[in-house]
Structures are given as C-alpha cells and as structure tokens.
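Taking the form predicted on its own, here's one chain by itself in structure tokens.
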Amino acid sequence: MHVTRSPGEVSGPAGGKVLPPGCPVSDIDPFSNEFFADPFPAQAELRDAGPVVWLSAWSLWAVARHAEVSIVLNDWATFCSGRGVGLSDFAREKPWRQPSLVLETDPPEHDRARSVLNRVLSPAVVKGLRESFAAKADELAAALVEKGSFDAVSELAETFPLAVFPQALGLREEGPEHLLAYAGLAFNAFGPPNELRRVALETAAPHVAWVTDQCRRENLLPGGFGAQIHEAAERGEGITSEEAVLLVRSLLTAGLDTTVNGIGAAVYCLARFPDQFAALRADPSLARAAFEEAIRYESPVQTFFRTTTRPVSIGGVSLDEGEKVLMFLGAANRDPRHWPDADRYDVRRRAAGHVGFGWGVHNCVGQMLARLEGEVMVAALARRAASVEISGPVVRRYNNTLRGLERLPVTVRPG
C-alpha cells in the first residue's frame, strides 16, 4: 500500500476530487484478492495514516480507527444506511434487489421493522433455545472427535448452523444449498463492480427466487421465527404482509453466513493458539468469551458503507453531502489505540466494545443467535477434544464483505 498527502485534486473512477491539503490518500484496494489474503498490514497503515483516508482506487472515504468507526456507526442521521450499506448509492442507482427493511433503512422506518424482530428474537426466546442448540452441538462435536480428522468449515462451522438455524426460522428441509449461496452473494453485492460482485449477481437468480419463496407465509413451518413475523403483520404490528417477507429474508441473511464464519474463526484461532484452547479447557465458562474474542480478532464482517446526508467534519476532514464512507470494522477491532495487545487472541480478554456485530441502531439483528450458536459449539468442542491442530493447507474464501475460510483441515485428540 502507498499513502501520500493530498496536494489538492486527486483522480479515481469518479473523476477529479478536490481534497483538503494534507489529507491522507491511499491507493489500497480493499476489494482485491491481495488484500483479502492478508488485510492486516494494510489495515495498520490505514489506521496510522490518519482518522480519515481517501481511497483513490474507488474514490471514497475510509475510516479504520475504532474511534472514527464508532462515530460513523452511532450517527445514523449523518451517516445513513438508507442509501445503501454497499458502494452503490441508492439515491443515484437502482438496488440489485429490494432493500432490506432493517439493514438498508433508517429511523423511523427502520424502527418499525426492528421492533418486530426485537419481540420475535427477545432474550427470553433465545434463552429458550439454549438446551436444544447445546445438545446438537455436543452431538456434532462427539461425532467429529471420534472421527479424528475433518474439515472444520464444511463439517463443523457450516454443518452446525444449518442443523439449528433453519429449523428455528421455520424453513422446510429441502434446498439448504441455497442458503449459504444466497448469503454469500448478498455480501459480495455490497462491494464494487469487481469480479466477485459480477459473478455473484450473474448467478443470483435461482438463489434469490428460492429464498424469496421460502420466506412467504405459506411456506414457513408453524412456531418458527418466520411464522411469528408473519403473525405480527397479520395483527397489524407495524409491518405489512409484503414487508414480512422482506423481514424474514433479512433474518435469514443476518443469521447464517456471519455465524458460519464466526464459528470457523473461533476454531481457527483455538487451533493456532493451543495455550488459549488449554485455558478454555481448564475453564469452560470462557466459551462465550472465546467466541467473542474470535469475532474481534478475525472480524467475519470486515467492512460496511455509509453515505453522508449533510456536510460533516470527521477527524478534522470535511466531507460533502452524498459521500460514501467505508468503515473498516476489522481494522477497528485491532486498533491498538483502543485494544491493549490488539494483535493477540486472548480468551480472557473482555472484548465488549468490538464492532464485529456493528453498533448503534443498525447492530446485527441476528447477533444473539450467533452468540448462542458460537458459545455452545465452542464449549462442546472444548469439552470433547483435548487438542485441535491444523493438519493441512488452510484455504480462504474471498468475499467483498466477509472474512472466512473455504477449508480448515484439523485433527483433534479426544479429551
């Protein structure tokens, strides 16, 4: 990466841009395979460059420090989501699909939909799932430990959420292959018009059609989250029946892929840091903290965009109305200005304050479920296995928004 100080006008895909003199300018492309393979050195340079940096590759502003990322996340009135949380500006171009009622809207519209989800996914409801989720996690961990060697992505990080989440949502059993594909394409679509986004949109049609169909009232099983959302619409609790379909879709998107990558990140961390796995084994109550620290350390959701609604100054830099701002959530989660020993995975760390699930009114709607799934799966693995070791080449899965693995071969020893 190359960082310079702006003398004035710079150029990029959007043409000339007059920047404040001395403003940091970077030629980093955060949507390149080179960046995806090892983002941490570039993220450190962006943090060190300044509180706000101009990215010339895509003609947009970026914030990578925890303080500025938190400011943007918490001020929805100035940094809005309603114009898209990807590079596309919905005020200037048509969205690729009907926007999400929670992710891509702002209050008060956002609050209507969010209040329904808050009732459906209340802490009491999620607590009621713990016993069944933990039993499934223990069953899977026992089988994998008996097997000895396995792919911790396909056989654990994907298998466990697919065993519990669709059932809780009320999806029928046919067609689960569409679930991960749909989530992957949705997060790729937040990026710029690169190859990842192009391929995602070209292959989207069957997955979008399947997901939309499954989110309809008649196709959801009674008692699940999806049916409850539709029942709220039928009672006139702030959303229409058409909006209920979109709300079920939002929950499906938020509740699966990030959880898969979060569990994969936790196993990846525990395998790389055997002293931390030993600490977890010695104190099983650390399971939740081990998962939370993996979210901070690896940040399955790496970036999100906001759009300025008015002229604003952030970090001493003046931004105009209608500017795209890229938040580096992963960089904020390793900012040494906020986190002592930020590049160390520590299951005893109090990771509260990380932005891995967002922050403010747009915090991740599925985070309580993700935390439950991550905690019980990590606890089950630690209870069943004495050690976890990487036993083959680790393959990363590239995505414009998500950080995750394609393959993670491990060998475990029974405990």
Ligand code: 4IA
Contents of the next structure:
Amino acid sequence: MHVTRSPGEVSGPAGGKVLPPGCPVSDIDPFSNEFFADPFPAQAELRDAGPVVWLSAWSLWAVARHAEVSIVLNDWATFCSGRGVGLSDFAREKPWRQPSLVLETDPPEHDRARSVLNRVLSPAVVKGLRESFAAKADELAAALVEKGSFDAVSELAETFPLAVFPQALGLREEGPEHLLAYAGLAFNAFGPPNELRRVALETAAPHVAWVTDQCRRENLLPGGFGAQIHEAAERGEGITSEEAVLLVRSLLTAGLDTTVNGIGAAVYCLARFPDQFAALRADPSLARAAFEEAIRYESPVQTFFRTTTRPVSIGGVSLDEGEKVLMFLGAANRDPRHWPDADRYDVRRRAAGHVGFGWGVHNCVGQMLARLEGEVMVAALARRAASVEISGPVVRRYNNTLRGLERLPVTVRPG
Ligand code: 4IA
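The structure above corresponds to the form predicted on its own; please give the structure of the form predicted in complex with 4-propan-2-ylbenzoic acid (4IA) next.
Following is the full complex, with the preceding chain placed first.
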C-alpha cells in the first residue's frame, strides 16, 4: 500500500515542506519503468487516495480524477503553463530549450501564437488533406495485408504519419530518425531528472541541430504548414519571423510522435479486442470513433504539469503559490467516476470529454489533423483486413510522457 496521510509535519526530499494535515501522500513514482509497464493499478490507487495527492517521490501535487484534472485544465490563470509544463519550474531552472510560444506560455501571449496555428491547421485545411491521406493509408494497408505478418509499430504506426506529416509540413529533407528522436527527447524532458531524461538530453545535440535547421524559412517548401507560418509573420499577423521559426518547431515536436502513438494505440486496441474490430468492419463509419476511443483508452500523452500562480484550494487541499501540479490525463480518461465501464475499449462509446487532447485554452491545435490520420488509417485497415491478431511478443517503449509500444507483431487475414 503506497498511500498514507500527512501528519502535517515536515515531509519529503523537498525538506521544510509542511503538508496540510490529513492530505493523502503517495510514494508511487509515475516516471518509473515499473509504473510505465502497468500504470493502471497505481492510477486507480492515486484516484482513490483523494482528489489531490502529494507525490513524495518527486515532491509535487498530483490530480488523477477526471473532475480535478478538468478543473486544473480549465483554469490557466491559477494553474499556469508559462513556468513550464514539465517538472522543471522555469522560474527556478533554465529550460533545456527556448520555451515553446504556445505550450509554455499563458494568455495573452499564448493566444497570439495560437491564432496563427489555428489558421494553419484549420478544419478547412485538414479537410483538403483528406483525399490524399486516405489514399496513402489505403496503399499502406493493402501492402501490409499482402505481407500478412508485420510489426504494427515500425511498419504501420510510424510509417503512416511519416508518409503524410513531414510532407504536409513542407520539409525538404527526409529525417525520420531525427524527427522521432527529437520528439522522444522533448517528451522525456517534461519528466523528472531520471535516467530517461538524462540520457535523452545527453544525446540530444544532433537531433536538435537538425530540427532547428528544418524550421528555417528557406528549408520549408511552398504550400506546407511551415511556409504558411512564415508567411503569416511576413504579412505581419502578430508574430515575428523569429517566432515563426519557433512555431514550426512546435509542429515538429508535437505533430508526429503523438500520432504515431495514437495510431499504435488504435491498432493495439483493435488487435486485443476482436469483437470491436468486427463491429468496426460491420460499420466502417465507426473508424473515427474507434480512433477517438483508443486515445481515451491508451492516452498517448499520459501526463502534463502546471504551476500554481497563487495559493489555491482544490479538492479541499490548500496548495501554495509556485507549486507544480501533475495532471494524470491517462488516469482521468479511465476514471470510473466519469466513465461507465471505464476499462472497456468500446468503439460505440461516446468518448467525447476525454482529456487525451488536453482541454481549455491549450487543447491540442492539431487534433483535427490527428483525427484525420487516425480515422483514415483505421478505416483502411478495417477495409483491407478481416482480422488482426497479435502474433509475437509485445514490447513497450518507455518515455516520461508518451505511452506506446516499441514492437507490436501482428498477423492479418485479408478481408
Ligand atoms: C511545442 C503536448 C504536446 C503534444 C506538445 C509538445 C510540444 C509542443 C506542443 C505540444 O513544442 O509547442
């Protein structure tokens, strides 16, 4: 049993920190391989411990229920992003890279950068990509079904986004290894200073150099998202050309590894729950819902932090100003207080209201693009394959923020 109650005395490695008497304290380390391997029992324990829990492993507050995660996501003025959305507090520690103009800022500065991305990734733009993305997904599904057995991570979940996203962005250079390594690094860097974060930062240099170079105006092909961000700067639409470079970096950081793990989650769910794959085959219009439910069920982006800007009471616990608060998006998405039969993957469920794309002012700006990629890939698989079966050892990939697999061997029967 990991949960105890604070006696209201000095506690934890922070030293000198006096916790409110009676608040739940847990020694669970949500950034350990043990936790990543099977987070669900520990997440249930954190939800059941109370609305807010002190995590002694890293000296911070955490919320794991859907209700409190929503409160934190909806109150950017109290729970800010400007001091970083990882464990590192930018008010005390120098960030590993220049902060993101959208992710690691608060209104009103945030909104200026966000409105540029809103336009570049608008529903109309995403709609215009549907036909070409669907054709690519179908081509890939046909080739994989022909092959019969394949690794659904390296040959599907990575291959499809890599086939459509860098091109839509307008990258001149192919650099799949840099793109995935850079994103993996950034998502590890949100975590605490554990081995995953240390190794990621130690090996970062070549990937950072490559990505930084791709963000420059002259390296982005006309018509892509990147060029459009630079054109917005040139037209004087609220951002400078230096800021345009950083906004392209945001798309490169957030736009690929997330959809890789989202699509991987969908295939993993459909392979584990054949009745759900059969339901999808019987009604292909469920493809979008099957992807959405996989985002809820697996939550590719597991956690994010905020920092309190003032003393605040949440769930009956008083937090000081300048405290890090960890939001368990994955735990909120499986909270039985919110979801009937929360641990069941159900393509017919109304998964709306999940926090897998965040919520509030920072909600995912690329979510329509992510849904398009997920929907067309799931639909293509359901059209081409009669069944998807796990046919070898499933290997998990460990990351401080992303939940996903390293290998998913599957065998498919042609439909
Ligand atoms: C950025 C939350 C995650 C998908 C994300 C990561 C990085 C950035 C934005 C979002 O670099 O702006």
